[in-house]
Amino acid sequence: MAVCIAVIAKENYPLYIRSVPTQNELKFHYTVHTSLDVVEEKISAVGKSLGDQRELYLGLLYPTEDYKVYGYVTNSKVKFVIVVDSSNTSLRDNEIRSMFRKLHNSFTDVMCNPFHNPGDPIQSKAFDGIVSGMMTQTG
C-alpha cells in the first residue's frame, strides 16, 4: 500500500518518517518536504473559505510519475503524508481516509503518553507497528 510515510510537526520538521525500499529514502524525504508547499496551499485556500470549520483530509496533494502523495493535518496543525506507488490502482480515496484515520487515532495515543514531549521525534513502538501494517498491508 503506502510507500512512505511521515508525520510533520507544526513547525515543518519531521517527528517521523518512514520508507519501504530504505535505499530511496532520500527521495522520499524530498518527496514529503515539497508536498509541505501544496498543504500550506490546500490549508491557506480552504480556511480562507470556510473558517474553523474544514476537512482535515487534504485528498491528492500531486501525483509524479512514480508515486501519489496524500496529505492530512491535524487541528493542531500537525501534518500526515502518505506516499504511495501509482501502479496501485485498486486504491480508493475512501481506503486512503481510512488510513489517515488509523494514523491519526496512533499519533494521539503517543501524544497522550505522559512520558513522551510534544514535539520530540516519534519513537513509539506500537505507532511504529501500525506505520508497518500499513505499509505491509496488501490491496
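This is a predicted model, so every value here is computed, not measured. Rigid core here is just the name for the largest C-alpha set that superposes within 1.5 Å across the two forms. Positions refer to the first chain, counted from 1. What changes on going to the form predicted in complex with its partner chain:
- A displacement of 2 angstroms or greater separates the C-alpha positions of residue 23 between the two forms, with the rigid core held in common.
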The other form holds:
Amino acid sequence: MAVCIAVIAKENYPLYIRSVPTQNELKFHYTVHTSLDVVEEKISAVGKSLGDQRELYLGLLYPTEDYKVYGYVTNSKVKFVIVVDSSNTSLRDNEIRSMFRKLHNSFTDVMCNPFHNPGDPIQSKAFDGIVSGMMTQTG
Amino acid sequence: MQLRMAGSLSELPPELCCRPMAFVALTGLDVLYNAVHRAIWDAFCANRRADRVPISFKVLPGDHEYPKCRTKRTSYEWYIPKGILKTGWMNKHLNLVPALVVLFYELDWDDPQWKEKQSECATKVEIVRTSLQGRNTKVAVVLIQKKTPLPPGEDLVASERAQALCNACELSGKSLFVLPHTDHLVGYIIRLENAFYEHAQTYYYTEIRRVKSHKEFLNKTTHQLLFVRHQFKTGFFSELKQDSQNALKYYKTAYSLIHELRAHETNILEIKTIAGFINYKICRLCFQHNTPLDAIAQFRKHTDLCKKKIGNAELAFEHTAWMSKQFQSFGELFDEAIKLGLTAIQTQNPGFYYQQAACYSQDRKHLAQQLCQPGMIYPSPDPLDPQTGGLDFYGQRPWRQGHQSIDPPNTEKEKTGILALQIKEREVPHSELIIALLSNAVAQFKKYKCPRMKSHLMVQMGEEYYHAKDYTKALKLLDYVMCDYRTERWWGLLTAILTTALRCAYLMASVKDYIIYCMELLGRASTLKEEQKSRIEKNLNKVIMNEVPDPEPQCDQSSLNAARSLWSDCMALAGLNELTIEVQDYIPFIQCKARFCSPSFHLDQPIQLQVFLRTNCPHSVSFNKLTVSLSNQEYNQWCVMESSGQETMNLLPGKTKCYNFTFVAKTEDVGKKIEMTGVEVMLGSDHSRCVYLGWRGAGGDAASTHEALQASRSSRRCGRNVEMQQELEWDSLTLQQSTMIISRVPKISVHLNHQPPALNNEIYCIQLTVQSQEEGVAKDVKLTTGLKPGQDANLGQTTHVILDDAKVCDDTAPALLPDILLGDLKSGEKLEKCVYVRCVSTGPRVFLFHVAYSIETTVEGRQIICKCHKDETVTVETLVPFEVSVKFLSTKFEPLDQVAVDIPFLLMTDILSSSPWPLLLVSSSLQLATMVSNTPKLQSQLQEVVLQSDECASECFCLRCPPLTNTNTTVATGQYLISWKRKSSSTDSPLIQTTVTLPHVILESVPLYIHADLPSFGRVRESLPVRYHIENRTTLVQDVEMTVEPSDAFMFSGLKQVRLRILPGSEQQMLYNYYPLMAGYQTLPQLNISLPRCPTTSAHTLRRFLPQCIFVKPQGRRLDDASIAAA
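Just the form predicted on its own so far, so send over the form predicted in complex with its partner chain.
Once more the chain from above appears, this time first in line as the rest of the complex follows.
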C-alpha cells in the first residue's frame, strides 16, 4: 500500500524511515527529504493565519510522476511522511488520514516508553509492526 | 530545417513555437537605392510594439514567384493520405504565401503622363495576380504621392482618376490607397497597416472556410489522417487571424482526433510527434488565455496518454527523449507565462517539469547505454538521408516516407535504419542535456523556496558530472550540498554523496579531498557497513604512508588506469607531504573534546587541561603528536605530546582516551582568560606524510552538539552512573574552552570596627585591623580606603576621609585614599588603623578597604611572586543627629505670628534627638542679629545635657526687638549654635558645632502700648491693685478713651470711664483696685480702649498685651475663723 513511511524529528532529521525493499532505498530518502520543503512551507503558512488551530494532516504534499507524497505534522512538530505509488488509485484521502492516525497513535506509545529518549531514532518492535502492516496491506 | 528534424526527432520546429502573424508582402519598393522607399519600409518595420497590429512584412520584387497552388481536388474518393502534416506547411503560410500583396507605385493625381503610368501600374498588378494563380491572396495598390491630398470630395480629378485606375487594375476601391510622402509618414503607415490587417483577416477567414469545405468529401475509414490535418490547419489559420479562442477549439478537436488514430509501430512516432505539436499549441494558448490550470490538465492528459506509447523497443531511448522534450517545452512555456505575470507556487512551478525532463533524459541515457552497442559500423547508404531532399511529413522515418500500413515495407531497410539511429544516439551528449535541465530546475526551485529539492537536484547534477568524467565540477557541487545534509543530519544521504565524492577524489587523485572523504566515511555519521569502512581505513592508511590506495569499487574501468598513474605521480612528488585539515565542520573518524578542569585557577595552582580522543572506525588508529594551542602562545610548549621513538599513540575503536597537560600560569596573566584556540592531532610521520587534523577551540564537530543535547536529555544516564565511574561517557563530556587565572587567595584578615549609623557632620571613626596569617612575610602592604568608586558623584563632595589624621584626600580622587604604604607584615602580625569619615549629607555610603600585598610562593617547584589582595566593604548610613524647631511666643506664652517693636517676646527652641546613640549637648548659644536680649546675660540652659534617643531638650530666651530705622517688616533673628558629641566618644574627641539659622519674624509697630502691673494672684475679698501703664508710641498726641466694663467676679474702684490725652513718648498710669469676689481663674474686668485719632488700632489689638485672667485664691482662713465657721 504505502511504499515508504518516515518519521522526521522537529529539527528535520529522520527518526525512522522505511521503504519497500524492492526499490532503491536512497531514492525514497531523497523523496522524503525534499518533501520537507513543502511541509515547512505549510507549517509556516498555517502558523501565520490560524495560530494553534491547525489540522495535523497536511494532505498531498507534491505530485511526482511516480509517487504521491502525503504529510502529517504533530503538535510537537514531528513530521510523518507516507509515500504511495501513483498507480495506486484506490487509496482515498480518508484512508491516508486513518493511516496517519494509526501511525501517530503508535508514535505516541513509543514516546510514552520511559526508556526512549525523545530525539533518538525509533527502535520499537510495535512501531515496526504497525509500519509493516501499512506497507504490506493491499489496497 | 529538414536536416535538423532528421537529427533530432523530438525537437519542436521553430515555426511551431513562434507566434503566427499575418503575412503581408510588399512589392514595388526599392529599399536599396530609393531613400523614400527606404523610409517607408523602415516605418513598417521599426518600432513594432504590442500596440501595432500583428503582421509580418516582407519586401519582395514585383515579379516574385509565389509557391504554386496545386490543382484543386474535386474528389477525395481515391485519395489516400501519406501523412498527417507536411513539414513545409506551417512555414509556407508563415513566410511564403502572403495574405495580401501590396504594390507600391509612385504616381500623383496630376502626373503629366497619367495615362502611361496608369497602364504600367495595371501591368504590374497583372504580373502579381498571375504569380498568385489559384490562391485567394488579396492584392492592393498604394500610390506614393509627393503632394498632400486634398480632403476627400474636393479634388474632383483625384476621385475621377482613382476610379479609372481601379478599373484598369480590376481593383475594388477599398484596395487602392494613397501614401503622401510628407511629414506624417508614420501616422499614414499605421493607418495603412490597419487596413492591410483587415484584408489579411478576410483572407485567413476564407482559407478557414476553404479547409472546412473539404470535410464533406472525407470518409472515416481512409481519411482519418486528414481529419487531424484539417483541424490543425483551421487552428493554425485561426491563429494567423489572431482568433486564439477558435484556434484553441480547433486544436483541442485535433488533439482528440489524433488519439482516435490507430497506432502501430510504424506510425506511432508520427502520432506522438503531431500530438506533441498540438499539445504544445494548446498549452501555449491556455497560458496565453491565463488559464494555467487548463494548460496543466492538458499536459497531464497528454503525458498520461503518451507515456505508454513507447513504440519500437529497440528505439526506446527515442521515446524517453521525446517525453523529456515534452516536459522541457512545457516547463519553458510555464516559465515564459510567469515572466509575463503569472504567479506560480511552491508545489506547482516549472522546476518540476524541468526535473521530470531531466529524469526522462536520464532514462534515455540508460536506455541508450543498453540498446546502442559500441563498435557498430554506420550503414551505407545512409538510411536517414531521404534521397528526395528532406522529409515530407513530420514524424516519419526517412527510409519509408509516406508509408501508412501496419508492417514495414522492407525489414532489411528497417534494420539498418534502426541501427543508424542507435549509432546516432551514441553521439548525443546525454550528460550535458541532463545537467542543463537539472540546472534549469535548480534555478526554479531556488525561486520557489525548495532548498532541499534544490540540494537533491544538485546532487544529481554532481553525479551526472561524475558520469561525464568532469570530476572537478562534480566535487564542487557535491561539496556544496554535503554541508546541508550534514546539518540536517540525514546520514544515509550524506553517506551516499560522500561515496560518490570519494570516487571522484580517487579518480582525480586529489589527496586532500580523498583524505577528508575517507575520514568522514569512517566517522560515526557514515552508514557504511563495517567491511566497507575497513577497506576505506586501509586505503586511508596507505595514503598516509604515501602509498597508492586501492581503487574504489564501481568506478568506471576505463578511468582506473588514468587514476592509477595520477596517484603514482602524486606520490612521487616531494614537498607536498604536509596537510592540514580543519575537521570541525565535518564528522571525522576521530572525535576530540578538550577541557580545562576548572573554569578558573588560582595563580598558585597548576592549570590542568584534558584532551579526550576517541575513534569509531573498525581498526585502531595511531598518531604521533597531539598539540593544544592556547590564546597565550607561551603556554603552548607545555601542551605538546609526541610519541617517543618507535612507539606511537594508539586509539582503540570505541574507547575514550584522555591526555592530561599541566602548566603554571604567569603572574602577569592574573585576571586574564586563557582560551584554547585549537587542538591538533598528527597522523603519519615525517618519513611518509603528515596529516594534521585540526579542531578549532576545544574540539567537537558537526554532530557533537546534538549528541550532547541528547545525552543530557537521556533518562538512562543517572542509572548507569555507578558502573560507568571508570568509563567516561563520551556524549556527556562537556567542553571547557577557557579558564580564568585569578589571584591567589589572600591569607590575611581584615576587620572593621565601628558604630553605625554615622551622624551628619560627625567625625565617624572606623577602626581597621589587618592581621596576617601568611607563613612568610607579606611585603608591600598597601591600603586603599575611602568611598568605593562607582557611587553617586555627589557623595564624593560631601564625604571627607582622613586616615589617622595624617592622610587627607586630594582633588583627584575625592574621598578615596589610594595605595597607602603600610610596610611589611610578618606572619601573625597585626596592624591597626583608624579611618575617620565625615559625612556632610545624609544617605548610605559604601566604603572600601582594599589591602594588597605581595608574597613569594612555590608552585610545582617554581618560585613565583603572587600578588594578593583582600577587599572589605561596609555600607554606612548617615543620619541627622537631631531636629531643631523654633517658636516665637508672647510673654503670655501664646504663639506669635508677628512681633511688636520694642515689646519683649520669647524664643523657644526644641532639640529632638533622632540618633540611636545618646548625645551629649555640651552647650548652646544664640547669635542675635537685630534682636536684643531682654535679659542681661543669655545663658545656655542645656549645658552638659545628655539626650537619649527620641528625647527632646528645650530652651527659652526672652528677646526684644528694638525700633528699626528701616521699613523692613521682616527681620532676621540670628543663629542658634549647638555644640555636641556622642556620649560614648572619648573626652578628647572634637566637639561638633551645629548651626541652626533661626527663622525671620514679621515686625509690627503699635501706636499704643499698654501693660499692667498686677500681682501673680489675688485672694477673695482682698484688695488687688492693678496699675495699667499706657504708653504713646507715636509722635502725635493721642486721645484715649478708656472704659472698664463691670464684672461679676470683681468689684473695683477707679475711673470707670475716662478720657485721657497722652503726649508723644510719654506714659500715663491708671490705678484700679480690684476686689475679687470669687475664687479660681477669673476673667479680669475688661478694659476697653479706643483711639479716636487712630481708628485702625482697635481695642482688640491692644487688649492682647493685657492679662485676661488671674488666679484668685480663696480667702485664707485664719485658725480662729475656721473654728468659728466650724462651730
